[in-house]
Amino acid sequence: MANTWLDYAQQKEHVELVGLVDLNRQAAQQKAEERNLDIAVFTDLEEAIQETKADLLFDVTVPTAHLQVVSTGLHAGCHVFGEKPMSDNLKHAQEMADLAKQTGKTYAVMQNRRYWKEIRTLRDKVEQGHLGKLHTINSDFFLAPHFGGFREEMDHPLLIDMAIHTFDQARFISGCNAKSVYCHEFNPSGSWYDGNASVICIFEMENDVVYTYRGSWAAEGLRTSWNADWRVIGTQGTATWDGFDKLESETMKEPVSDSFLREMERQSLNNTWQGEETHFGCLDAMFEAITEGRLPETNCFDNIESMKMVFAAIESAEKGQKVYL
């Protein structure tokens, strides 16, 4: 990830590199050779920001040290862009949202995959009215990745390292917070992890939505799109998208009608997104954001709730209920 962050602060002209930080000095190093980056290196994150006088930190760190980089960027005086998930646990994503709010300071989390023409065409439909009043939103997301490493360790590998991206996707499709998550998690037979790798999940959602989630990172064959294979429906129709670039609808041609079956009209959605994807396209936001004076999209207030979504359903998991959040 540091490298695909690189790249962008690399290729944009609005932002200017001036040190990297890394506990093992000689990594920072080599980073900053493999890329002909003649600035400074640090072992230290608070004396990197003196020093180089720095007004915003990029957090490429792994989830558990998110609450010492992102408290120390703060409270130096820095705005802080970085990686999913906030943190490991939700007391330490609400000190961090608490602290961005006493500092003023900026504290916005990479939602990528918010950031493909197709998700972003949806939302707009969505909000535009093309469906009708929305009330079911569906995904189905199924891989089998041999990782490796601590993923196959995790107790909850689905839930904790990816599920993020597929509810905070949902949030944004709907404009929707959730309220409470009834959720199965379980580990099928011949998985390779050592914890549940599979989820079902029922989501109640605000302005009565209602999500559901199916997923596993132990099924073979049929591969879903990373982004999930999603169904948005409301009170006109119907939309789907398949996570890679099929995206249509089928609206109802005359919405009041006696038929039995309603005559539906199918078409393809075109792209509405003319912003660049992923990475890139979540970056471009975040920094147009702090030049005008505003929240990015993905600011950390906004964030928490798609943690909230993450923690509720591994509760909900762990005690068999329902779990309000």
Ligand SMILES: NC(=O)c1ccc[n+]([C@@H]2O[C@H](COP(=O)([O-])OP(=O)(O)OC[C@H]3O[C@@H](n4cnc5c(N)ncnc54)[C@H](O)[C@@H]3O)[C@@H](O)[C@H]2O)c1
Given for the second form:
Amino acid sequence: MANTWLDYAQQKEHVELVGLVDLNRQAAQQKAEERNLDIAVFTDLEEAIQETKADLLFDVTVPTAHLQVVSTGLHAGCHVFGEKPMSDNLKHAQEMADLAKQTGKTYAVMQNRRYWKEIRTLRDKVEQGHLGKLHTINSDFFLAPHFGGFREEMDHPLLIDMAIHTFDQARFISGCNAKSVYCHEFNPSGSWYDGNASVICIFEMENDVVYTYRGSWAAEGLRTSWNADWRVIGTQGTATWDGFDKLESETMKEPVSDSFLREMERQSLNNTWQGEETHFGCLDAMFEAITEGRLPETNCFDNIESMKMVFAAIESAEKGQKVYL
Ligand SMILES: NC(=O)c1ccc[n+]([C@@H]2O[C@H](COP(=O)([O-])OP(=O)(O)OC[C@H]3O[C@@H](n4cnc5c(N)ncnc54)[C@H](O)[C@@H]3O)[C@@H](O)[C@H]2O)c1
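Alternative state: the form predicted in complex with the ligand, after the form predicted alone:
Zooming out: every chain and molecule, the one shown earlier first.
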């Protein structure tokens, strides 16, 4: 993933790379050579920040290292932009948010799946009341990646490593946080994962929207998008997004008919997002915010609300009962 972040840094004038850090010096050295970067390479982050006088840290390490890496950056006076998930547990994520508050530095988290033009258009339409008062959101996520490696050995692989994206997208679309969840997690027949690769969740959001998530990483055939497949329903109509480029709505025709099934009007929703998409879009938003002295949209205090959805879902699955966040 560091490649994507380096692509951004090397293409954008507002970023000057001053050093690369990896526990494995050879990995950092190789990256510098591949990319013709004439910059210092370190294995110790604190030393790297001191020597280079960096004012911003990109954290693209593994989730278990994020607490240590982000804390070192914030303590050393850097803003930090880091990869999801904030951590592999909620306690560490909270510690990082507390430290960001204490140091007054920004810690923002990559949520690239909010930066697709379709989801931003959908969110704008919902906010403008195009569907009336929102009451239901469904998302389906069915893929069958054969990753090999840590994901096939970890507990709760789908919830921790992937659903953080989809839950964050649901918060983005609904414009609010979750207040409860009931989650059933299971490992389907034939799964090649040690942990549960399939999940069904029912969330109640704070604005009384009910959000359902059905997902699997062991579902062969008829794949959905990695962005999930969405249905968003309000009092005036419904919008669907297939997670690719098909975004449409059907809303009640005015004046509203009194027919058994109301007359509806179908439309493709015109794009309202002019910015870049995915990682580049999210990074642009982070840079814009710190330049303007405000918090980025995906700042750690916001992102911890998506983390809470993941860990409440795990608690619910383990207890076999509804959990309040
Ligand atoms: N947003 C997305 O779409 C997306 C996609 C894939 C991965 N990710 C995230 O990106 C992060 C990195 O994933 P990856 O697949 O690139 O991992 P990776 O294992 O390929 O690379 C991680 C690198 O970090 C180094 N490292 C580990 N601990 C370190 C530490 N304490 N200090 C310095 N270097 C350290 C490792 O040596 C390795 O070179 C993860 O948080 C992952 O969840 C995000």
